[in-house]
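The data below hold one chain only, encoded as structure tokens and taken in the form predicted on its own.
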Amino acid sequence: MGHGIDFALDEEQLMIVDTVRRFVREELLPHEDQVERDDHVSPELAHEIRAKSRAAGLAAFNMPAEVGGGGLNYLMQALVERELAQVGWGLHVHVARPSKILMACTGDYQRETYLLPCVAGEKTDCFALTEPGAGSDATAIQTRAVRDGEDFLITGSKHFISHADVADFTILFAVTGTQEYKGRRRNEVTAFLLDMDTPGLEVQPARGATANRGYHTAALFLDNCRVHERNVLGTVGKGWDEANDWLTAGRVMVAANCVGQAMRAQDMAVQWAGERVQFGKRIGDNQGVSFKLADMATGIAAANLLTLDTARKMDAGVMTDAEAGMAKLFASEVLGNVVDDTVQIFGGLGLMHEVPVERLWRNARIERIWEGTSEIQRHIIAKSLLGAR
């Protein structure tokens, strides 16, 4: 089923979307069943995907052209993410998208050691913010970095750090002081570029997650982990300044991923409803099924338009945090409804490993949690409304 593309893309942009769609179909989807069975992407396959994505011009598509990236604007990034989401994170993560916060790298050392190797696909980063006692409330992080001459000694822990088991370095946030803010003391947070083989850093992979097999999280434990001040990303005490724009933009890309997953689920539901015969007719001819399909199509169309419009506003420099939150909230909840209805349409078969429906259902659930829960997005949206009064 065709879903169409909005916002009047030109021929070159349409070609990019078609290239990504073909890449997913030919280079990623054939490996999906094996990754689901093994909960593992071999280093050889990961290397192959990275090499082929570079050859196709897709690697680092989210990074500016002046550092060697693809230079796509946010609207095009959202459309690319929508296509990549047709397959799980375990595979499409290897079409490298370095954390754009790395554009804050300064000087030859940071650029040549971290930024440029990531853009070239030679290194992989991960983003370490979440802690056992600081999930939704990121300002409550307890990991501390204490200055010791030209170094910092970092002690603390992080958890649910995506891709940390295979990353070369982490962008890690730690408290380096406090300041007065609206009548109370508030943590000053600093971002550090920390190699994963740094003494005092232990990476403990976490296995057994329901969603996104082959794409793992890890816990990080830091015990007087020594890092030189040249590895401070940005300015000491200004870590939130480096992180906020990237985190907000990331919510729009999560929304695009959700739309792509929902589109795949809808295609499966429509095909099954048109083929499956019960009581002498297609199940899609029953209102109990056909109305679900209608609701799917309507929700996906609305989520798609909202997501792309938010990406367009980001390109224009006028997007608000609330608008990014709306896109992430709405698209992730539409996805949840779509995959649940798709399972219902497939019946018991929808929960069997032999069809991809159950993996879409499993993978969808995390989208309402990571990059800010649905509750956090509602808080941001409501705060913007009440603050304007």
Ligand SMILES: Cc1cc2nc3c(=O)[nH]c(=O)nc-3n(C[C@H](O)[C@H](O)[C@H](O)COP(=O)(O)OP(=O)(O)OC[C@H]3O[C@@H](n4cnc5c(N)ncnc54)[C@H](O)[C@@H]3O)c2cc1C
The other form holds:
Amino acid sequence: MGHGIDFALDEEQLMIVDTVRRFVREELLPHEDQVERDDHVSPELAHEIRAKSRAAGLAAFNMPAEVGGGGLNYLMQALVERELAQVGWGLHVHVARPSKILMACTGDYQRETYLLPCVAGEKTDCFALTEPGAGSDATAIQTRAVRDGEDFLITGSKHFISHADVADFTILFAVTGTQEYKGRRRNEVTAFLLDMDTPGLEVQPARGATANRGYHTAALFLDNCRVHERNVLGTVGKGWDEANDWLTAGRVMVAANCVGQAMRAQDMAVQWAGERVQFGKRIGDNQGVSFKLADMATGIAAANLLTLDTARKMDAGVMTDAEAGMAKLFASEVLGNVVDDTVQIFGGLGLMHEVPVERLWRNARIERIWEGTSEIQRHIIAKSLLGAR
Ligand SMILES: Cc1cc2nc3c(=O)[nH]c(=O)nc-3n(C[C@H](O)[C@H](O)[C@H](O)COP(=O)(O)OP(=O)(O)OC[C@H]3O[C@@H](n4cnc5c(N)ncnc54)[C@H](O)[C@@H]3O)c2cc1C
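Moving from the form predicted on its own to the form predicted together with the named molecule:
Expanding to the full complex; the earlier chain stays at the top.
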């Protein structure tokens, strides 16, 4: 079954999707086995992917054209993410998507030191919010930034920070005071642009993880890191507002990524069910197998429509947090079912490294956890139904 392009794309948009599909097939997939084996993408390969994706016009496709980015709307970004998801994060992360929150950069200094070099592919950022004591409850972060003249001194720690080991700087969230929020006092948080070579900042790569080989996280330890006030991203004390806008949009892109992964798994499951013969017939001729395929196709079709429709709402400026949450929740859970069923359809082979099924199964697991767990998405959705307290 095809995964036809919906939403009435024009010729240029279809061409972009086609370019990405070809790029993934020719430039990323051939490296997949090696990255799985090594759990490592060499700096040379990363550099090559960045250069080629720039040449293909894909680098910074998520950033507005006025800062030199691809200028794609959210619907198109979702379609590009869906294609990139045919390989794991270890490889497609090098088709650079700078954190959209960098659009909050103001003034020549921030734009020329951080925003524009990221869009041009000369610098890489990482996003540091999560801490050992503050995961789902990000409001509990304890990293503190204390004013010292024109500077801030930042002390604390972060963990699970994606590609902090290779980034040039981090967008780091720290407590700078407390504020009244819905009748309670809560931490007032500020976002900082912090260079990774700042004295007092130590980066400790994580020991490894199950999902997405070649894609690594690190812990950050900050001991009185001095940063000038010109490195405040946005407004002092308004870090949550900056982060929330970006995180909500990011959830829709995660959903699109999940749909892409699920489509790849489904293609493999259908092919195998049609080829593998047991008891003298194709395994797909048994209802026990064919109904799995039917459920996969139905789930993916629904997740795809929901995700693209949510992206379109975001383009129209009418998307709610709950709608972004629904897309992320549904697409990531559909993906989980699809990859699990795909392993089942492949039988023992589904767990062997020689076919890409087990890696899809492993990679899928993170999608229900990062960018807000499934439970947190349900909270957001339920709150919008019941009204917040
Ligand atoms: C590979 C990887 C990359 C990451 N990259 C980044 C990054 O670049 N930057 C960054 O800042 N963070 C990053 N994260 C962190 C990620 O966003 C968090 O792991 C995630 O938000 C969950 O937090 P936690 O792991 O502390 O789980 P916890 O918050 O401890 O949750 C544990 C379990 O309890 C459940 N739970 C918690 N509260 C509730 C509740 N109120 N109701 C019901 N259930 C609840 C959760 O849903 C979950 O199932 C990354 C994580 C991973 C694993």
